[in-house]
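In structure tokens, the next block holds one chain alone, the form predicted alone.
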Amino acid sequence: MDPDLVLILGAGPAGLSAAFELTRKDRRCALVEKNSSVGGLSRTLCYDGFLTDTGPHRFFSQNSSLYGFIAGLLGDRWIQVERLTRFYINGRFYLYPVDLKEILLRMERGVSFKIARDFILERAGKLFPGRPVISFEDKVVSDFGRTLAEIVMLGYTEKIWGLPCSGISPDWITQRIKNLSVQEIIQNAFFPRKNRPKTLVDRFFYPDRGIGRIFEEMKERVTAVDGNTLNLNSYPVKIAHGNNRISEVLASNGGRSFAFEPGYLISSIPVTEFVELLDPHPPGDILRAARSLRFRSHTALFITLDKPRASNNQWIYFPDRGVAFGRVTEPKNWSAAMAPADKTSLLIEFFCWHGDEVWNAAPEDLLERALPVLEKSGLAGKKEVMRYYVHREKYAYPVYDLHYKRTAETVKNYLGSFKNLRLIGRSGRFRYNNMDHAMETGMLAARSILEDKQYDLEEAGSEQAYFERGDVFLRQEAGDE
């Protein structure tokens, strides 16, 4: 065993952040990454001179230290963008987040009446003991009324998960849109503050050539240090253990196998895969629990267009159940460097299950499904499409069904018995977190090793005391001199 070596499975935001923090403290690490480049779900792809992220990845965090950290990495390549996002509903564009006044004024009169009626009834119902909130559907209907919930939230959510909203945990809305306050929606609609200062919700920071630039820069810093290694196109095939410790990890790059005997193992690979790789296998109840956890997959159609711009939105939601895809991103509206000056592009996202009909669909089939809506919305016509490409991600979203929490806790409690193992990131912790929270889990895992101290990685993103600037993060060189 090499007690000084920390092995990291996965070189996405979480894994690279762990490696970066370890390197900052002169701790040697090795990374094993299945893809040919770093960044995980936050990679930036290049197609014939056009750039796109694997999905819309704006950087937004409650942790101000992360902004300073990334600004130190990117310098003037870290630009500020004015945000504009919309829904496309029944042939019209509406502001996102929900602007209740706009919805009521622009929807058909009968629909507006139902929205107002249901909203008021739900508000009034909160004055009395109400029905229990068991599912996502219960929660959003209680907060916004049945009609508005159906129009804006329920259809889109069912596209993401491939499940009825009655079978989705309310943790989804609590975790993902917890800052969407009903009171604030009402205030902004009918009692707006004059000269309200712009916030990081109205603006966001973004690398000028795609979100993947953050992780490419981190990779350069990590691999520049002697003793650190990065193994691309590689994946673990066996994880041996004994006496409550990980003893050996056997990895392969297809044609060559290589082994590690690390002092510590940090894993951001899907926890469901991790359990299957353990040797000896876990008890039957742990295997059954892990096999019942599911990930939703993602198929993205990227099209290049022979026109300078399709819209002025960064991304657009399509909640109508009759629309096959869920979201469209125009990378050029994030940064002009993402496309040639006289051309633009669109990333069209289909949510699916691995191996299903959408996952297996040919690129031209996906284009044919998307074009009628793109044409009707004015985003793109068939004659404007130059080329098209497809990118697929098997493990995109951990599925929050009604039983996921208890099942995931069973698996993570078992894995928590390994003293030299740390689980990080969205897939490693089976927790739908944002990019900034994934980075925090990696940094905290590294700190737990460096300090021989346990941090609650499940609460990454809420404990700002963990992240005092200059403590976790690399100081800018100019500040150290």
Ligand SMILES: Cc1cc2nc3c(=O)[nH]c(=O)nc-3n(C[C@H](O)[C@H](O)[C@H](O)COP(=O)(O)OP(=O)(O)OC[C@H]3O[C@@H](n4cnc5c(N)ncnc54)[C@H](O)[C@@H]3O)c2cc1C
Given for the second form:
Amino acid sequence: MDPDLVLILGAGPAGLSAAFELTRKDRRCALVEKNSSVGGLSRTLCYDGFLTDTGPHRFFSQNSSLYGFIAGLLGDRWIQVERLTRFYINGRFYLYPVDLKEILLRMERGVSFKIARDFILERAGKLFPGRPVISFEDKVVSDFGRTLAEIVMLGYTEKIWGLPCSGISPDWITQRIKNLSVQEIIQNAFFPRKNRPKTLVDRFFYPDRGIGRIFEEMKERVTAVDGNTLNLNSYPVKIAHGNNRISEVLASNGGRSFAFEPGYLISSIPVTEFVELLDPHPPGDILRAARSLRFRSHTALFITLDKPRASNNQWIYFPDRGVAFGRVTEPKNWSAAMAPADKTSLLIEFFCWHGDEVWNAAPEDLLERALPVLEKSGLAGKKEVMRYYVHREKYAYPVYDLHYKRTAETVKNYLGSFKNLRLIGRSGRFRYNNMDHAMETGMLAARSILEDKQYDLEEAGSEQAYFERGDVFLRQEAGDE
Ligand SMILES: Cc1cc2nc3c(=O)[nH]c(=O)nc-3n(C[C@H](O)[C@H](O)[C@H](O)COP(=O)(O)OP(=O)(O)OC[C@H]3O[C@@H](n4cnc5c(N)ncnc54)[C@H](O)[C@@H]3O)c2cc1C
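Okay, that was the form predicted alone. Show me the form predicted together with the named molecule next.
Everything in the complex follows now, all chains and molecules, and the chain you saw is the first one.
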């Protein structure tokens, strides 16, 4: 037994934040990370001199201290970017977040009429409440009217989740956009405030060489301290417990096994995997609950292009159900350092289930599927493509179906009975957290150990005013995810 040691599973934003906080207070920690680099979903990949995040990652937080924290880590490598993002719908680009006025003026007249009609009918319906809001579809249709919801939200959301919107919990949208004010949308569209100060709606912070820099930098600081260890390409194979405590974690790097008997265990690995590793196994109802929790996966096609720019947008949404992918990002529009001066690149995101046809598709198949739309939209032609690469993430999105909450609570309540265990992060808590909240859960878990005090880790990410007002409309893709 090594009571002073805190073992951390996963070196993504949550795990590294826990390690950072412990290190700041001179508490020894060891990290076990299955990848060959840190950062998890928030890491930056390098392909032949071109950089890209695994998916576009914009840092945003209501927690201003996190900005100061990252600025302290990155200094002048934490740059400000003027935001420009769009939708591509039926052959045309539209501003994102939705500008209602632009949509009404530029869409076909018949469509604009239907948008306005449905919107007004839904508003009028609010005077006679009664229709229950059970699903995500109920929520957005009642907020925006059927036609607008269909065009910009429902198709895209179904692509992300692979489920009909009637089977998705409204928690997803309420967790992300609690302060959505339809009144504000109308006011912004038709009576915009003059000289509105620039806010994080219009610009955002980003590390000059990709989001992963933040976590690389944290890793440097943690591993510089004697006694701390980072075990890459390693994963737990058994988590032994008894008397409501985790007693031993057996890990492997594929060849060699090594054991830890930590005073505390902090885990950010998918909670579904964690449960399977427990020895002895949890009761049957807990295993069944854990096995019914699902994650949506992410397949990203990265193409390098023989031209200096594809567009001036950071990212573009493709909500049409007929388009196989959901979003296209141009990393160079986030930071010039992401691509050589005379070249650019695009990251094309497909949402899928682990092991399905998209997950298994060959890179050239994915390129074939993407090219007609890239060509039609003017982003890239076949002859401009130099090389292409595919990156896959199995645990991208915890799926918020209509039953997820009770099921996840069953599992988390059981794991809560282990006194020296803390669950953190997005997959670790099965919670739709962004980077800032993942970091907060890691920091809070570390503090709860250092101060021997309980913090409510579930609370991170549920503050009322999470997103800045005005930026909220149609952020159903969850914090720009
Ligand atoms: C496409 C996409 C776009 C996104 N965009 C944004 C955005 O714009 N802004 C934002 O704030 N957030 C965004 N996010 C969310 C952000 O990526 C996550 O909130 C954040 O990375 C969660 O951090 P984490 O440490 O909890 O989990 P992860 O990033 O998943 O890290 C978990 C770590 O645990 C490791 N691990 C997993 N299993 C094991 C195992 N068995 N053994 C050992 N190690 C293991 C993983 O390799 C990983 O390093 C986006 C996510 C996606 C998928």
